[in-house]
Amino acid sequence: MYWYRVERINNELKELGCTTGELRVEDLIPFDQFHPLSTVALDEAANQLGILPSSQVLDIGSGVGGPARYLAQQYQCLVTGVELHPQMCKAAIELTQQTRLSEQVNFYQGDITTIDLKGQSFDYWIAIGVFLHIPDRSTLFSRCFELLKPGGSGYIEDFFQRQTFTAAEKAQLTNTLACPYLPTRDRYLVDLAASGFVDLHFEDVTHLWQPWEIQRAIEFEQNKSRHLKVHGEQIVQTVSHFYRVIANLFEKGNIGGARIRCQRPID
């Protein structure tokens, strides 16, 4: 579904005059941060998580690479990325090294579920935007366990189900989202817990991504005619759909979003 967005981004690049060369983190904050309330969301992520410069961050389903070079910039962490998609992978990969920042953070393309990370195990997780694909809870979630450290913690930023879909809106959530399932407030937290987590936090903030959905579907139409002179027609037919039927979906209220914190126990 997302097979747009490497290609975007080269675009924006491109019309920026940016194709060679070093970039700066910031350069690419508006065209690599594809959540809601984009790197406030991270800050949101770092200060719940209390993620300091020594910390090591693992970014589930990290795209190309936005948040965890926003992360590894910001508090000076070392960010390991997992990400299916090979070119955006590949992309995240290449926009590091612009950024000279593969020192602190690095990637490895493969499914969360069953890639082999060297045995490494990590301070935090975090999965923005990410586990509404991902509809085996149970062995999502006893990875995501496995993968932090005894007292390590995991953020979540995502989708949930508010009150009972209409077929309508099932069927978008699974042809658009590629999202077909997604769990109540209350499924969240037993899946959670019944993979060991402790210490569970839910905050629902549709309120907050609401209006942002919504704000960002109309500011694309409105520059539509910007958007299709630098990306052309498949692109931004593509885009702005998608766009739209987040924004409808929010707009009804039975689909919400929330930010969840949990921990592993010290053992």
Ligand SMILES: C[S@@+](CC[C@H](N)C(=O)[O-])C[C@H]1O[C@@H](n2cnc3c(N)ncnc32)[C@H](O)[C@@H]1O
Second form
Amino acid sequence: MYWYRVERINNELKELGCTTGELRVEDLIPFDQFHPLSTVALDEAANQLGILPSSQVLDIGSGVGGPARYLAQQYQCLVTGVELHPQMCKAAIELTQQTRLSEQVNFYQGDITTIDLKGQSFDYWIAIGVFLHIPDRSTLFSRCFELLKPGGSGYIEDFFQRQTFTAAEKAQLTNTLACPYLPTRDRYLVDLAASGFVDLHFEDVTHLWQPWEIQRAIEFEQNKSRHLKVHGEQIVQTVSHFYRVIANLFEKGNIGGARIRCQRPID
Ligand SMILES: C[S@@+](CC[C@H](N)C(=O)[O-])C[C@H]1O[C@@H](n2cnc3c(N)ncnc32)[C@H](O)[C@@H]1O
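Now that you have shown the form predicted on its own, what about the form predicted in complex with this ligand?
The next block holds the full complex; its first chain is the one shown before.
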């Protein structure tokens, strides 16, 4: 999945008339944030974690680098992104060069559960809309624990299971969202604690995400003729289906949105 995301950004940049040369972080925000509530979610993460200009932040599943660039510009922190998808990671590096933020923001391509980060550890990590793709929570959370300095904190925005999914919903999650597994709130917290995390905070933000997901699907349909002109049939069909599936899942109420904070204890 996500094959279309880099092409979609390139099409939008062409439409803005700025394929090469300098770019501003704010020009990219309408299409480089792949999670509910765009930069509002990042301000929430920065405030909850207490990110400072000197902070070293790991962005797990960094996509095309939108969240990393926004945090670096807004909070003057240093951000390292890890992204599985090679094309998205390449785009993240190029867009960051074009926004002149490469001294503050760097990226590694690879799987967060196995990548060698040469012993680096971080004050904070964020994982925005990523863990739904990684079913082996034991390996994932142990790795995330190791990547924090003692006393450091992690911040997750993710889907979770509020009520039992139907067979059709399970199929949609797996096939359209590449999400083969979603834990309940309690399971999430038990698994984080089992990997050593303490000071766990879980906030159910479904009431914020549900209207946002529904509105996103509606707006995409309303602007379909514009999107067809800019992106062509194949991308528009894929994105439209993706947005509709998520909106329907949120409308039915079995899926929820979570903001979770956790800490590695001081040794
Ligand atoms: C919904 S996107 C969110 C991207 C970014 N966090 C954002 O909010 O714009 C999820 C991203 O996680 C990446 N991802 C999935 N599994 C991963 C893994 N095991 N290691 C690193 N990245 C992963 C995907 O390739 C994708 O770019």
